[in-house]
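This document opens with one chain alone, in structure tokens, the form predicted on its own.
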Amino acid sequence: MKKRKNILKIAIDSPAAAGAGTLAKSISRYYNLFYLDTGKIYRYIAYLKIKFPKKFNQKFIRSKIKSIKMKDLSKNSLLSDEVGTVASIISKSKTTRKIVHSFQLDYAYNPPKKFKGSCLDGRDITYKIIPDADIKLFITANIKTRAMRRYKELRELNKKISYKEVLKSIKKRDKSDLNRKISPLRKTKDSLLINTTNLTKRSCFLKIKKIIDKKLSINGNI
């Protein structure tokens, strides 16, 4: 796979509802960065499974895959519980991980020329899709701050659905994400720990553009 040269790399990995995503997009449009949602890719696959569950099989996932656009990832209908559920049982194959892969490969070290580098979110980012990330950091909040987020965005959307059902979904779904053998979440020790719990998303943000700032002013144009 060929690689852009000089291009600046950040990879992030995060539990759900941690703020990674709101954080990703901050420091994206700020430094000029492609930026990818992986977690979403995976709902966008289970959005398709629920939808066309007798189309559905690797063939067509590869069709998708292949077609695939960003408003795609921007659907409302990919935050329903539901999705998230399947999307967290699809994530364990190994098939579809491997399909995934390869797109987010692409996109990490190949962003669009309009772009100054990638952005990428997920579960497995830090040691999985960009080992050599010139930025790793690991997002997290304690689960009560991220199941009351997580609720207040479906409210937002008008989806019926109270706070416990949210919070037993994020335990549930933080679960599986630590404990699936196939690219587990955890943070590696090269990953800068960023806890949101008691912070706003403007200090998250400054916090983070010092740490990039500064990895820039030490090597220069990446």
The other form holds:
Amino acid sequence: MKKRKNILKIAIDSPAAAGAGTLAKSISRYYNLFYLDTGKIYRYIAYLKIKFPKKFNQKFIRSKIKSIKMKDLSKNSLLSDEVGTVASIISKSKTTRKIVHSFQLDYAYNPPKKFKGSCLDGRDITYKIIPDADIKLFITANIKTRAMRRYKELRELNKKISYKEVLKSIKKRDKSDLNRKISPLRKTKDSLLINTTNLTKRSCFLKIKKIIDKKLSINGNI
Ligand code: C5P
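Next up, the form predicted together with cytidine-5'-monophosphate in place of the form predicted on its own?
Up next: the whole complex, starting with the chain shown before.
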């Protein structure tokens, strides 16, 4: 695989609804990095499974991922709790992960030319997708805070769901993502732990900005 040189690569792992996406977006905007929410790819595959149950097989997934457009990943239909739950089931498959893997690698190491680098968030980014990332973060928050944030997001999207249901679903997803055999969610030793429970979006951004700026001043070539 061709790799662009001297780009800034940021890898983020986190459990569901910990604030990683919000943070990754603001960092990417500030440093002009290509942002990829890798959960959306698994959600897209989950959506295909729900929508086309009869056609759903590895060949179908492969062809859909091959022709995927960024706008396919920004559909509101991918945000439902049902899609998230199915995503955590299909993401246990080794073959499915392999298909998604190469797609992610390409964006991580070859972001479109107009960007100065890449920022990916997911569950296995820091150790599987970009093990040589310049910055590695593990973002977390306590479970009730995460459930409340996701509940509010879903309500804003007019999804009919209770806080209790969201909490239950996130607990189930955490259990599955942490305990699966292939690419489980884990914090690597070289990832910086950030707990967003009591942090505002702004203070969280400033905290990371300080770390990145320090890194950039040391490795001026990035
Ligand atoms: O990040 P998000 O909650 O949208 O991800 C949905 C599901 O996709 C996760 O619960 C997880 O099972 C799966 N996923 C994964 N690896 C990633 C990103 C997401 O297995 N890199």
